[in-house]
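The form predicted on its own is given below as one chain in structure tokens.
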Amino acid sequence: MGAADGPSSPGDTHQDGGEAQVLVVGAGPAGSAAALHLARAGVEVVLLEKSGFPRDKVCGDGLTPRGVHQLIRMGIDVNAPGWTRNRGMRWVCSGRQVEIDWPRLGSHPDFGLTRSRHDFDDLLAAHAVGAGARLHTGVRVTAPLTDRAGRITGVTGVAGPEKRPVRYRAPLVVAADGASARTAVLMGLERDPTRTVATAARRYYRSEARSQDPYLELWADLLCSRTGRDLPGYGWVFPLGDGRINVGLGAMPHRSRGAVDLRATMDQWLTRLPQDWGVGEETATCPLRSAALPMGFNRHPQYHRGLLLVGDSAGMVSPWSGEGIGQALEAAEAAAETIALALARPSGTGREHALRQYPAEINRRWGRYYRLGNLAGDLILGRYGYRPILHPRVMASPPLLRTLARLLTHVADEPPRDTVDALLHTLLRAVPRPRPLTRRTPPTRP
């Protein structure tokens, strides 16, 4: 829980590092966009950070149209050195590979980006910088701080080497600290359990017969070391640009089926890898790493009492593809956008009717894909992985490849501009919305 608010008391040995509007907690991909459109819309904005940068973290470091709209729509120059473009997916499937081209769509760029997450988070927080915020780099946050109602006020911390204990006060606080969502736990927000935790595994190799690789290449018919049933979910091959290539692995495997040895699976894949491309133990430029993926939704409500859920805190991974960096982008976005608007109201039941409107906001615009989503992972993906879907027929049929593949991605149109538009649009209709959950607040003791 967290430490109520209020005087210092004076045993307390909290340094004040100070005051804002809003407090970011965690500066990933969703933190940092969040203060870069908080401080861009003139709003104070501290940005905590419990590492330094340039920092490593696991990841695809893939980006789909999507995730690409997001980082134009926040100043970044993607045509900058460090990016990587990519025209679209290579699929492989039981012997068959097929190359589908991101659409050329009103709403999106036509091109998927790459990127090492070592310097990507680390240019986003610049950004967040430039455009006002403050970075508090080396800030650890380990609780929240709350008044009488059970409100967040600020956060406490261990700053530095030293740990030095720190406070930081504001009205509002934006949870941007990943899959822990340490935050949102303290304030009492736990993962729904009913929801699938993919894990995911990479490594970095030098190859440079496929560092320059112009698609993003997907195994779907990989096989579980310890089972031998097929892996519930995919393998993937990501041109990096600069000599390397990301090697990895993601499964979200059903309840019923137990977790995967990521390890031993991604080994034994390796051996099937074409011998030109010189992927091996000596070519790796890295230890395998491993991270989880809270995947559809599975933290809610994504507000509560003045706390704002972003990203994989409020477990915002795609439950189609596993992407996540840009769903955590625009999702930060639209918190960033309803806090502007929330803060122009006076404080009281205005402003919290205005901060309410954030989940609905993010229901609105994925809660029928990420419930049919969760649908498709119970009954298909999470048992039999992508290999289903990928049948040869689909494989052979264009028009279908191009529909599956705008549906794994969320990529398209609205209103919709062609018929494969309308059709998913006609799909995602058909599923009810589910509703925004809130949780209820019991009457605070006189």
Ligand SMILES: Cc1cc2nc3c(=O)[nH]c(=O)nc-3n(C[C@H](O)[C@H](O)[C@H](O)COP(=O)(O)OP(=O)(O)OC[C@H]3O[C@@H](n4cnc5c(N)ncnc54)[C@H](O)[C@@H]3O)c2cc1C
Second form
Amino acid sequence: MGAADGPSSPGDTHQDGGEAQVLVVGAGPAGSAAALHLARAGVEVVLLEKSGFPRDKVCGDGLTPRGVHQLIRMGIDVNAPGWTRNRGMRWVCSGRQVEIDWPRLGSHPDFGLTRSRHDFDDLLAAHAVGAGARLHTGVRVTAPLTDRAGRITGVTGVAGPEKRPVRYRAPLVVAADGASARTAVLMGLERDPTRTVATAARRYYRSEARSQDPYLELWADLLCSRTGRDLPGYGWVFPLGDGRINVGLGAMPHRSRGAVDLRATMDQWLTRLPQDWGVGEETATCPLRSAALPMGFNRHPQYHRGLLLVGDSAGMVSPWSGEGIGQALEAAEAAAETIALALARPSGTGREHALRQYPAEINRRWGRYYRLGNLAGDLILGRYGYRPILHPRVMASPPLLRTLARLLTHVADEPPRDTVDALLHTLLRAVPRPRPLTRRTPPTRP
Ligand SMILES: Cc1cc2nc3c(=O)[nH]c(=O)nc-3n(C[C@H](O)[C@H](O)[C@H](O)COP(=O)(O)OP(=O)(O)OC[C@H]3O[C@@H](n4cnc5c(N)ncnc54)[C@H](O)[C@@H]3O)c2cc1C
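Following the display of the form predicted on its own, present the structure of the form predicted in complex with the named molecule.
Full complex below, order starting with the chain above.
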């Protein structure tokens, strides 16, 4: 639980880190995007990050058009050197492969991107600073500060190599601290145990043969090394354009057989890759590393007592595809807009009402899509992986493949401009929208 806030007592060793209108905990995609949009809206924002930049983050480094759309909204120059464009996805399954180009839509770009998170996160944090956010690196947030009503009023942390205790104050805090979700947990927001947490692992290899591939390659017919059954996930080979490729796989836990041995499954899969790709121990540039993929909105409510959850801290990874960067960027923009509008009201019931619009907005955008994705995960993807939906009949049908690609990556024009859009809208409209989960929060006194 959070530490009680109040005037510093004589024995209190916390140094004053500063005050702001909003604190953002974590400078991954969610945190940097939230800080950037807040700063642009004229909100005074401090961004706290435990690491320094540049730093690594275990990821596939792939962005589909929805994520690219968000980067453009942030004012990132996606034509600058360092970005590698892709034209679409190549799915490999049961001896067949198909290439599906990203759709040409009015609402989204028709290309995806890759860039190592080592560069990507550094660039985003620098953009947030450029917009006016104050970035404090080397600050590990340890706990929320709360008032007597349990409402967040700031955070405590430790700063620098000497782990100096610090305290920051703000009436609103954005939790963007990733899968650990430490801030949310300490505010009493536990993970929804009915929702799956997948795991994924990746490794970089030097491969001139594949580094310029114009497609994101996905393998749907991997088998678990331990059980010999279909992997409830997929493998990927993503080109980074700099002579390297990002190779990895992600999987949900098997319903009755528990976690998948990602390392052994990956070793088994790599023996199937063509030899001339040069993927092996001698071309690996780092060890295999894995991390959790919290998906399907596995932590809620997304607003609680002055705290807004964004990105992995709210389990916003797509249950359809395992992507989380674009989702983190988009939710961050929605959170920032909500906060800016709320801060324009005096504190109290009106502001509280405005802040509760954040989960409502996330639910409006993604509620049905995630609900259907969670169902697909429970019934198909989490049991048999992607092989059933990449049935040979589907792979032989360009219209079905186009529909599948838009469904997996959540892109369609609104209002619909073609039959595929219309089909997806009809499908999603048939799903009852989940009720946004909120907890009653006592308003602060004006
Ligand atoms: C192997 C793997 C492959 C993936 N591939 C893809 C992909 O190709 N495309 C895609 O879209 N998504 C992918 N994802 C998902 C994606 O990485 C996440 O969804 C995304 O990083 C979420 O962003 P975030 O900002 O919410 O969290 P994070 O990126 O985890 O950022 C959290 C930040 O908070 C900081 N932090 C944590 N705790 C504290 C603290 N106590 N105090 C201060 N700072 C703190 C961390 O240092 C970090 O900088 C993949 C995930 C994995 C594990």
